[in-house]
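The chain below stands alone and is given as structure tokens, in the form predicted on its own.
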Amino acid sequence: MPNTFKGRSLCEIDDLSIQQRKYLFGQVARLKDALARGDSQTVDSFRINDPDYGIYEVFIEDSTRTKESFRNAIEFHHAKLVEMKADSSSFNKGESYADTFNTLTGYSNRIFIIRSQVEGVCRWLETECSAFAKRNGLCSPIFINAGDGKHEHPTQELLDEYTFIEDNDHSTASIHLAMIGDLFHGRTVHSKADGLMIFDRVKVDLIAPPELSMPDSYVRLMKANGYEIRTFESIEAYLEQDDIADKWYFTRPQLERMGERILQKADELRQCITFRKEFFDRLKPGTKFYHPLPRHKEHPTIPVWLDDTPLNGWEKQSINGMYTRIVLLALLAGKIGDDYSGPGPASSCLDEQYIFPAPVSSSKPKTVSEGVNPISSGLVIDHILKGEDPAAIRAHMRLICRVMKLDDLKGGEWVSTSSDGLYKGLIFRTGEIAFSPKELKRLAAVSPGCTLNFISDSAVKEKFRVKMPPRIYNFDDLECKNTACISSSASSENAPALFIRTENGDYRCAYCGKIHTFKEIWR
């Protein structure tokens, strides 16, 4: 069987399967203890060994743990660290990332570990980058997301993770976590949508007071995987019921990024989610608190007297940041995972049909609706966003003509009802229209659900019912509403929009995961 973390990118925390991270995890587990053993046989089992074994580090965005842990555990496999300044580099001329990795990638480098506040940009170069190498003949190169805006960072989301389970005796049955701070901006919290798919049951209390509190997208993400979400807006109030997690979850508020207003509320805002004296007697026995890092020293949301006592889970937790990032390295690079055989992530069904051919009534159309007789040739779109509104639905039949071009062709929209009483839209042209696979697909993003009809000789000729495709990409028009994103117009990077999606009938971006309805994907 071939090594299935060989050459993998880590760009999402869904890179790696539940069962692939409980092997990473296993691993961790052996290499701590063969360390604490002195066992240098199986030490030495784990690292890469070859100075040639190029690793850059490019952090973009300013960073300690993360940089300095994944420096140790490259130096620990004895490969070639390579560290790109980025102060000084070719962004500063207005390069593109493509460009730049891509002639790293000739330099016969194999890992670039990158922190970015661009959202995706890892996914987007594994991408590019592959192509590039396979053009000219190299290894493809492997990505790993050190953290990139306010989307994920899937090794901070390791080491959390393993922490978790080691205080859990080793169990992923369940997890109660509170998340505490700015989940608004936390992509280490962000993670945990997918994450804590690792335990079989979870239950997540979100506290945060509404102006850091987690943003929509993802607590349908948790409810979507499963998870009991409750939310509160202090750690009072939350202590005030009696359902108490036994593991807190603290994240620092950036405050800083958010604007004079909410400057002016600071003092307010950290008094919610600061751990204080008076919540001491009411924790649960057992209880650990987990922190990211840094802590403030002004404000530290969990106070610098808690370091000294049971509940300082935050240390174990930034010291186990090394040993996921040496297990994780050893991985991709192939060193060891060859004893692995269970299943990789799982992939979506992306050859799934969604144009349907429909049978044709050989009698002559009636009334196509309330005041619009039968058209003689050309096509009628029917049953736009069944069940909506009148008002939603206009709206959307002026989008559905502009991304299907039909504002220059004869004809009218209507709003009428169907049999069953709900409102449904109505688009005609008239003319000799046809449309391509491509126009086709275009509609069938545009208007799921909808029935198109072409006409000639005042008969109905070809039918087709449509769903919303798989994944919707390869259009111009495209674009992801994240302004953070590597494929927002925004960003110059030139990355085209793809859409993938997801199992509650919206579009996910994929680069930076933003959640989008099918109306909003278009430019």
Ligand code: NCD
The other form holds:
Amino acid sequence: MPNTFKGRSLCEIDDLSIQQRKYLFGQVARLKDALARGDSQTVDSFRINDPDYGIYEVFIEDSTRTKESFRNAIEFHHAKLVEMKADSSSFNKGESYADTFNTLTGYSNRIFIIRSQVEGVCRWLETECSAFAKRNGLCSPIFINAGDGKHEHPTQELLDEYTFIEDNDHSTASIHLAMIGDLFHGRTVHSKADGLMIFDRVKVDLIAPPELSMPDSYVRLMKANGYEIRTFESIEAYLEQDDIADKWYFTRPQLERMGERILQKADELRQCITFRKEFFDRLKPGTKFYHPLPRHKEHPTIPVWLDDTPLNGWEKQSINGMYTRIVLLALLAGKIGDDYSGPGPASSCLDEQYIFPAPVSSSKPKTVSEGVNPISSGLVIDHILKGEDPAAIRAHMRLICRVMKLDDLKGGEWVSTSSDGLYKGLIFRTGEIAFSPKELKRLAAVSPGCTLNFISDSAVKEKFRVKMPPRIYNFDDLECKNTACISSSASSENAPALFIRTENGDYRCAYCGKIHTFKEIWR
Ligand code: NCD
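For comparison with the form predicted on its own, provide the form predicted in complex with this ligand.
Whole complex next, starting from this chain.
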């Protein structure tokens, strides 16, 4: 059995399956135990122990815990620690991420730990630097996302999950977690949308004023993952009811990411998410507070008088950061993990069919006419957005015509009803028209569920039904609508847009995870 951890990157928490994460946590417990017992043989079995094994830290945003715990973890491994000073690098001369990291890959480095405001940067570099490594006969490097903008913070998620489980007597049966604070900008809480799947039953209470509330896409993801979700606008409002979580996860209001308008309300917003003395008696016995930290010295949302109380779970959480990262590095480097035989992360069925030839009836096309005459040759795209209202169908037909480059051809569009009485759109074009496989894929992505009829000699000669392709990429006019994404034109990094179909029938940006409908992926 090959080691399923070795060589893997961790760009999002889901890059490790639930079973892989549970295995990792078992190793963290084993390491902590060996350290506590002074069992140096077991401790040494975790070490990479190779002074030439290059691990690079590139932090383009500030950090204390993530950066320093990784630094200490790398020292533990007796590996080569290198730190790139991003603020005095050629980033300032307009160099791209791809060129920068290809250069560092060329110096035989194996793992890159990156924190950046650009979302999805690790996923993009995984592709780019592997190609570079292949061209130059080097090993493909491993990327670890140490926090990318508002997207994810998978290594924080690992240490949070480990700490919750440790405080749950190592049970993953259920969790009731209140998340309090800046749920809008906080990447650590966004990673929980998939991360908490490690528990069999998940109940989440989201506590934030509307300005800081959890983005809808993550709430939808949590619901799709089967979490029970409730929302409250302040701690005060939360404590007015009786079903109170025994685990509270605070996050800092990320003022540096907020616009002027919200900044003016900072005090008021903080008030909603700051714990106060008068709340103390409402807590359940055994309650623990957590925080990825830092907390602000003037405006801590967990006040310092709570440090020396049993509520304090955040100190152990922070300490666990180093152990979790030691084990993560050992696994990705292939030092441990050979005995794991469970599944890796689920991969989407990329070779799934999405274009289906349909039987052609011998009768002439009845409904479609060019003026007073039926079409003798051309194409008809039928059943467009069946079931939606006429205005939405018309707007979407404009998009289809643009995407399929049908605007310069003769023909028309209209809204009609199908045999079951539902509205549907229909586009026809006349003349000798053929679609290449690439064009069929575009049609499937922009108009899933439609049928495509090719007509010649006044009869339908070929007919196709199309479904959403599992992946859509390699088209210049695709674009992720998140301007912070590496693939957005705003980042100028030339990462081509790439979308993966979700179980709900949406498209997820492969870099930043933003969910789009099939209507939204086009520039
Ligand atoms: C967090 C981060 O940077 O995302 N901190 C951390 O890594 N421990 C949270 C924050 O900045 O508030």
